[in-house]
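So this first bit is one chain, no partners, the form predicted on its own, shown in structure tokens.
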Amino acid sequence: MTVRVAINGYGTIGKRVADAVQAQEDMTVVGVTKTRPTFEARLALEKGFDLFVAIRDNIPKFEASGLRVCGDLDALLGKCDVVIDCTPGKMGAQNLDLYKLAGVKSIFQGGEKHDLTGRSFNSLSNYGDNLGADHVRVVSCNTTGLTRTLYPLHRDIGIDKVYATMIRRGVDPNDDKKGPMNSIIPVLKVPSHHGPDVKTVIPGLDIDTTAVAVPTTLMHLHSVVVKLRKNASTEEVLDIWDRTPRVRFVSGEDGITSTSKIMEMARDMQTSRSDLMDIAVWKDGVHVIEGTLYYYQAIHQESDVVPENIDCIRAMFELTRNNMESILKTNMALMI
């Protein structure tokens, strides 16, 4: 079976998901949408993607710009089996009704709330819970990062309590309209939304989170404190993560002392768009002291959820019922 995939919203996440889908042998992109005739719309056509207009009334604007379009969103929904919704957050409720009316499955991003679908997804922790599902939400970049490192500890050692602080980038690199400038902005609500979000994919985990936004664009940084249920050494924790897919060790001793150095490493690795879909954990920053684990990790917010979307498609269509089989296929296709 080849799953026909539509991308509604060919932006920061959507264009990456489109490339990732096209790299798989069991799914294909049947079209992408844009609301305006931007450079991304032109690049989508250059890549061979069929271009559709999210807002029907904007079709003349695309035609006036010399961009060939195949129709509106309704037309695209008639060609696909599943739509990956990468539109701005809080549009999900409106879009979900459209997808249900069209009779297609849908995947939403972490900008939407869990209640939208009642299902949230992470490849490691709850792949099996979403087998055959019709409408699913892939959790956010920060929640994905926390889950990738916390779930294997929760599974293999046990966790009594997690305290985590998100040091969040202000905006994505291409966003020149907003963000803290010469300022650090605390999230005054405690817990921040990240902790409750983790619980949607790791039920029962006791986690509290705080967050601040800082004037950087490259990555998020997490400072995590974990009270372990059983005695474990630093080496045992490192061994668990070493066997966990999509977790990559970096080291200050190797000169990786900052998020900018991590992104330079990704550039040198010549990954697509210099993305880093793994979660970067500072190996020499991992310490277990009297049953409490301390560590730092970095999250490339533009790309870490991309492979999760691919695995989510496989779960929803039951292309494989085994999460590790899907993760391996995705990683090989994307060279993770």
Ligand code: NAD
Given for the second form:
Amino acid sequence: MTVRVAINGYGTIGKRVADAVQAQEDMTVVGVTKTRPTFEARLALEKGFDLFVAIRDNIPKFEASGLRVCGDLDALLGKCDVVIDCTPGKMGAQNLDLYKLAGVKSIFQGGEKHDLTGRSFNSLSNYGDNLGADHVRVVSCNTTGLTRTLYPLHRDIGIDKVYATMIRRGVDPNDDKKGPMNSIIPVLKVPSHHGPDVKTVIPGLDIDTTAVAVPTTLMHLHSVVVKLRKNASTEEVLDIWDRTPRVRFVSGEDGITSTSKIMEMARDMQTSRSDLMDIAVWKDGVHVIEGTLYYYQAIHQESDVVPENIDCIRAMFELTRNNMESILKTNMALMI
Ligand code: NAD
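With the form predicted on its own in hand, show me what the form predicted in complex with this ligand looks like.
Let's see the whole complex now, leading with the same chain.
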């Protein structure tokens, strides 16, 4: 079976997910939507994607700018088996009704609340719970990062308590509208939304989170403290993560002393768009002291959720019933 995938919202996440779907052998992109005839719309056409207009009234604007469009969102929904909703956060509720009306499955992103679908997804922790599901949310970039490193420890060692601080990039690199420019902005509500969000994919995990936004665009950084249930050595923790897909060690000794150096590494690796879909854990920043684990990890917010969207499609169409089989397929196709 080849799953026919529509992308609604061809922005930071949408364009990456579109490329990732196209790289798989068991799914194909049948079209992407844009609201306005921008350079991204033109580049989507140049890549060979069929272009649809998300806001029907804007079709004449596309025609006036010479961009060939195949119709509106309804037309696209008529051609697909699943729509990946990558519209800005909080648009999901109105869109879910449209998708249900069209009788297609849908995947939402982390800007939507868990309650929208009642199902949240992470490839490692709950692939099996979403087999055959119709409407699922892939958790946010920060929650994906926390889940990738905490879930294997929870499974193999046991966790009594997590305290994690998210130091969040202010905006994405392409965002010229928002700051902060000269501020550090704490989230005054504790826990920040990240801790409760992790529990949607690792039920029963005791985790509290705080968060601050800082004037940087490249990555988020997490400072994580974990009270382990069993005493384990630093080496045991490193060994578990060494065997965990989409977790990559970096080290200060190797010259990787900052998020900017991690992104320089990704540029040197010549990944698509210089993305880093792995979670980067500083190997020499991992320390277990009397049963408490301390570590730092960096999250490339624009890309870490992309492979999870692909695995989520496989779970919803039961293309593979086993999560590791899907993770390996996705990783091979995306050269992760
Ligand atoms: P974005 O603003 O880069 O892209 C959104 C796209 O949707 C834009 O191209 C916009 O023109 C388009 N759009 C606007 N209104 C639309 C409509 N009515 N119909 C169709 N398309 C419409 O946003 P993004 O960063 O890609 O975020 C998308 C989702 O992914 C959000 O839920 C966000 O929370 C989540 N997410 C973002 C990041 C990140 O760091 N960028 C990481 C993980 C998850």
